[in-house]
Amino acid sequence: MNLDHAGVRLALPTGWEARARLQPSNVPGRRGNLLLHAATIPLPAERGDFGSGVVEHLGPEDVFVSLFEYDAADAGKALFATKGLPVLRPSDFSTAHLQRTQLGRSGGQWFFQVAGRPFCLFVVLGSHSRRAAGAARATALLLRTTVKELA
């Protein structure tokens, strides 16, 4: 299955579900930025931008991904200096990188830009002790992700 929304395309690996929407824009005439969620468990209709309502339900083999797009003007900021989708390593994940600490879970966060578009990638793994397998699952998703420049 594929998800194609606002210039981001995912060819979903087996066992993944994804949903995307444009964030509300408070400026009339300006489109909202992309918010994309993907997980190895069913995504509830209501969930927080960085996975509240989802990550609490992850099993030890599960993964949650949030791809949060910032305003195009932010692409020039130092926070987004890294170009291209990140390479996820098991050592990048920590129990301290979660919004809310949850026993056994692990998270990682990356800021970068692709096609002039600034993003934050936030990944939660169901098990810190199994982070090598979780990082590999998240990487498999990223390898099947393309981002187009928007006009």
The other form holds:
Amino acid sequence: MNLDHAGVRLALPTGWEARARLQPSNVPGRRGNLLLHAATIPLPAERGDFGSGVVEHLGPEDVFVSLFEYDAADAGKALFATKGLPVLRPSDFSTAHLQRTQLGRSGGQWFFQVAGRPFCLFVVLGSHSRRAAGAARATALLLRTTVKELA
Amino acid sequence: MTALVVALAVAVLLLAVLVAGLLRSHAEILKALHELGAGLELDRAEGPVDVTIDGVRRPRRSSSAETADAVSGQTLEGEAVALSLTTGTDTLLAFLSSGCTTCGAFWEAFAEQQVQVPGDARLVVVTKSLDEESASALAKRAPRHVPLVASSSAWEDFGVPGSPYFVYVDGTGRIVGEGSAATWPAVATLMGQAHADDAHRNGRLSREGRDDAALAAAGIRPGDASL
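Next up, the form predicted in complex with the partner chain. The previous block was the form predicted on its own.
Next comes the full complex, this chain leading.
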């Protein structure tokens, strides 16, 4: 099953679901930036950009991913200097990297650019103690993700 | 003799009047039922329609497989969605249209905040894609708390003969029941029966069967390279 929206294509592994939309643009006439969510649990229609409304329901094996695009003009900033989708290592995850600290959960955040498009990737794992398996599951999704340049 | 003939003629006349009255009342009943929207709007379906309204059909799909991984399409807000049917949660897919008279009862039933879905399944409304449906009409009918996916391809994938139509998928993507009826309580009863029948069958599964179900829940199907 594929999800294809605004130049980002996900070939979703079994058990994953995803939703993607364009955020309202600050500049009239300009394309809005992409906000993509994927998770191994059902995604509710109402949810925060970084997963509020979803991460509370993650089980120990579950993973939530948010891909948040920034304005193309930001691609030149040092924050987005890393090129290409990140490689997620279990050691990158921490219980302190969450928007709101939740018992047992673990999070990680990466800033990078692909095809001249700057992104923030935010990943929440259902269990910090099982972060090796969770990181592998999130990586499996990223390996099936492609980003194209947009005008 | 003349009196007998006259009596028979009167009797025949009375019977003719009685039959005519019965036919007329029958026609009035049919007309009233039609105005109330009873009956399924399956007349638009292409080819033969194999739907029962007094029981749950044997699961069937257009493809040879009787499993489904996902439903992908678009929401009314323009969001691209790919809803998984293999997250471990049962899903009831409700294939509805904005213009179908019978569907009106379902749109109203789903507007209730607490829709009781058999097996605590997630209810997902699936309409045709927005180039084949009226987005404004759907926006008026569709409740915000029920996920809606506009996807003509899902209608094709599930071999939906017309609307309304319902498909119950368990958390591993296996279709355990499908069919239609004119009211939500009737559909809930039919799908509840399908869910209960499936649970009953699974309760008698051998250890091997339970292992297969657990592997399917993990996304590992027969023939998987990891086996």
